[in-house]
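So this first bit is one chain, no partners, the form predicted alone, shown in structure tokens.
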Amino acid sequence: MDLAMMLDLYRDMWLIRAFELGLEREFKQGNVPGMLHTGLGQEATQAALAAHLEASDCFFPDHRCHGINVLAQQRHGGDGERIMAELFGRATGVCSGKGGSLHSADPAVGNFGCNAVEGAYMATVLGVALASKLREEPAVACAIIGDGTCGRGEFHESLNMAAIWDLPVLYACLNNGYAIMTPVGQGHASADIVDLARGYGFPCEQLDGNDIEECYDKIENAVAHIRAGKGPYFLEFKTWRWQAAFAGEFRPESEVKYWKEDHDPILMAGEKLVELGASVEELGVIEKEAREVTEEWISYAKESPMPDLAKATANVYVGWEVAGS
């Protein structure tokens, strides 16, 4: 990978991290309503996926995918500030404040939204993929899932149907080690989710989800396979989330140290960039710019109006009229 491309990915990774660090701070101050699950520590997977998905593709993000939502907006004519406003529950958000952290969507940039029922979109992604196949479009339908989701029935049903119908689905499994507080090896027959997927007969690979170069290259191969009409592809990204479940850190100190200090995707990318010829000062400027634009977006969200109560039911029930009390 050349220096220019690596710098672009590094810039995207820092934008994701700065966005979520700012969001986490505001959530703790009570400025962000609802629940918040951050993808801190998983920036490489989101940046690499965003780099390969076009506006004509679709992706179903999981609860920790604010980063790819922001990058999709920026790459396809939108603006990241509308994602921030959505998370603050403001009228200027991509869903007018109704979606929040877990349910924001914008099909115009390929974001088909998450679902409160984990794993449910592993079924709905098949419909979008089938439509693309019937139209003979070289589009990719990407389902971004966590290791916990793989314990649900939709996981096996989805992989089976994608296989027998030869659908253009990219399964991006972010195995971050824990389903809430349950270690992946205790919740599944194998701690490697790729073992569960291989029985369905299409290409399945496991990779280092914190190595941006490996993520980029493997996704590039998978997307090329799908666009060529060769059917589904499964990628398991071994990664780790910084955010502990609920309050307090329950994971071993040595594990926390390894993932936060020794295997941080941004630090790893920075080391590679220096080897390619980038300066430490140049990398510092990228971080500074990401933090500054995040603060601008937070200010925009805070200054945006709250949603009009009279529009609370608009676009919720298609073709229905909801009677007032």
Second form
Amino acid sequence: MDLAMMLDLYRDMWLIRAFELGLEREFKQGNVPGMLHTGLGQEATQAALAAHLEASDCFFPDHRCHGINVLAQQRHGGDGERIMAELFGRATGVCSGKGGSLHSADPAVGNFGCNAVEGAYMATVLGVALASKLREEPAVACAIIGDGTCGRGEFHESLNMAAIWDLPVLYACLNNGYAIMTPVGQGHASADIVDLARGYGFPCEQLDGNDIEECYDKIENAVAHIRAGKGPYFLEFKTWRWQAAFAGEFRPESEVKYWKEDHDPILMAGEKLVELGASVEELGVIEKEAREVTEEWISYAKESPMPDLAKATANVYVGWEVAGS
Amino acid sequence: MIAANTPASVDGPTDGPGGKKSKTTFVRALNDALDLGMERFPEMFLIGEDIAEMGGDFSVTKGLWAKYGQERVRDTPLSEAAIVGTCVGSSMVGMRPVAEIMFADFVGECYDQIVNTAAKMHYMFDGQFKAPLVIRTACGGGFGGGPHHSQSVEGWFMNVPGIVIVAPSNPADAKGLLLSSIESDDPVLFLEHKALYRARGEVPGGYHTTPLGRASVARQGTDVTVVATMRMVPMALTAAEEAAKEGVSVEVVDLRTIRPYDAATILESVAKTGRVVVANEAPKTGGLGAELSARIHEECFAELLGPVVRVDGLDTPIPFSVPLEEVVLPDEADISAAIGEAMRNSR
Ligand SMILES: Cc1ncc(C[n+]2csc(CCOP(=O)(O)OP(=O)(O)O)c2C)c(N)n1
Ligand SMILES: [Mg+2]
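Return one more block: the form predicted together with its partner chain, after the form predicted alone shown previously.
Let us now look at the entire complex, which starts with that chain.
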């Protein structure tokens, strides 16, 4: 990978990290309602996916995907600040504040919406993919799912149906080792989710989800396969999330140290960039800019108005109005 | 007790535009509607288990696979969540899928896709997506189907904002309501009572729609209103005939759409008669009768001459053995008794 491209991805990863750090701070201060799941630690996978998805593709983001949602806005002519405003429940959010973190969508940039019933869109993605196939469009329909989410029956219904119909689905499984506190090997017959997928007979690969180059290249390959009409593809990204559980950190210190210090996606990319000739100052500027834009977006969100109260009963049906109180 | 193959006693209404009418079965009327929909909407497709070459368990899709091909009439494995998921996703991008869930009892397998994805799609993303899909499913008892092939599931969905529940009682409405459901931009759960499949009635020819969200007055009367759904409608009409012999004039309102329902037609009828029976096959507690009864009391208390009387299934699963099933499910005699009670127990 050349320096320029690597720098772009580094910038994207920093935007995700700064966004999530700023959001986490605001959440802790009580400014963000509801629940918060951050993508901290999983920036490489998200940045690499965003880099390969076009506005005419579709992705279903998981509950840690604020970052990919923001990058899709940036890449396809939208506004990152509208993702932030949505998380604050404001009128200027992508769903007018009605969705929040767990239900942010913006079809204009290919974002088909998170679903807080984890992985429900493993079934939904089939329909988007089938429509592309029937219309002979070379689009990719991507479902982003956690390791724990692969325990759902829809996982198998989806992979089977995608296989028998050769649907253009990219399954991006972010295996961060745990479902809340349940270790992946305890919750599944294999700690390698890719083993569960293999029986369906389409290409399945496991990769280092914190290595931005590997992520970028493997996704590029998978997306090319799908666009060529060769059917579904399954990628398992081995990664790790900074966020522990509500009860606090439960993972061994050595594990935390490994993932945060020795195998952090941004630190690893930074080292690679210096090898490729980037300066430490240049990298510092990227970080600084990401933090600045995040603060601007937070201010924008906080200054945005709350939704018009009429929104509470708007758009329940297309064909009927629902009466207010 | 009506067996599955007993013809219903109701003919279709005469609201069809143009087209010659002919006497045909409920199944045939549904099949015609699907055929006409497929012809009119290139973005429409059918999906379900053994609906293609076989034409479905009840022959509703018969002949459509041969006519429209396997891309538009799609067989699936036993994957109800994936069937409905495919409908939801494709409808998000402008297709008009019509799924068949073989028996309504299996909607639990795809409940999440219907309730949490399809029904909330338009709302939670604030209008950015629509889910114009139809889920057809065979419901109701009366044929010895037992606990997992006989249920009336409308109550499972009554409490779900965003879903449309359609429930025809005769062939003409089956056709007209199915075409309206296909045209609808909201997700529709389309209930087909198995005991009505072979019912015959006049059906308008050609493309003909019956509006969603509108009840019909299946029989005019002045003493008691019976609000009924699906198989309870022909039963209510029979009970009304019986009551007429005793000098009691019964108005039968066929609800047709269970959610969002047509309160105006019900309330107008109640204002006229002052006495109400609500007849629905599902278990009583928390059911349609409870909802309508509450609404009528809230909005028409002054006009009521007595309390609303409910006719429902018992609060049990549906047993297999025929005499037991007869105990559990409501029939004409129960409606007749309810009409009698409404007359007696009134000011
Ligand atoms: C169907 C469903 N079951 C349970 C939950 C509650 N829940 C939210 S996140 C989560 C764990 C998900 O684990 P994983 O898929 O590995 O994602 P991670 O949080 O580790 O990224 C659970 C159980 C849910 N939202 N949806
Ligand atoms: Mg996990």
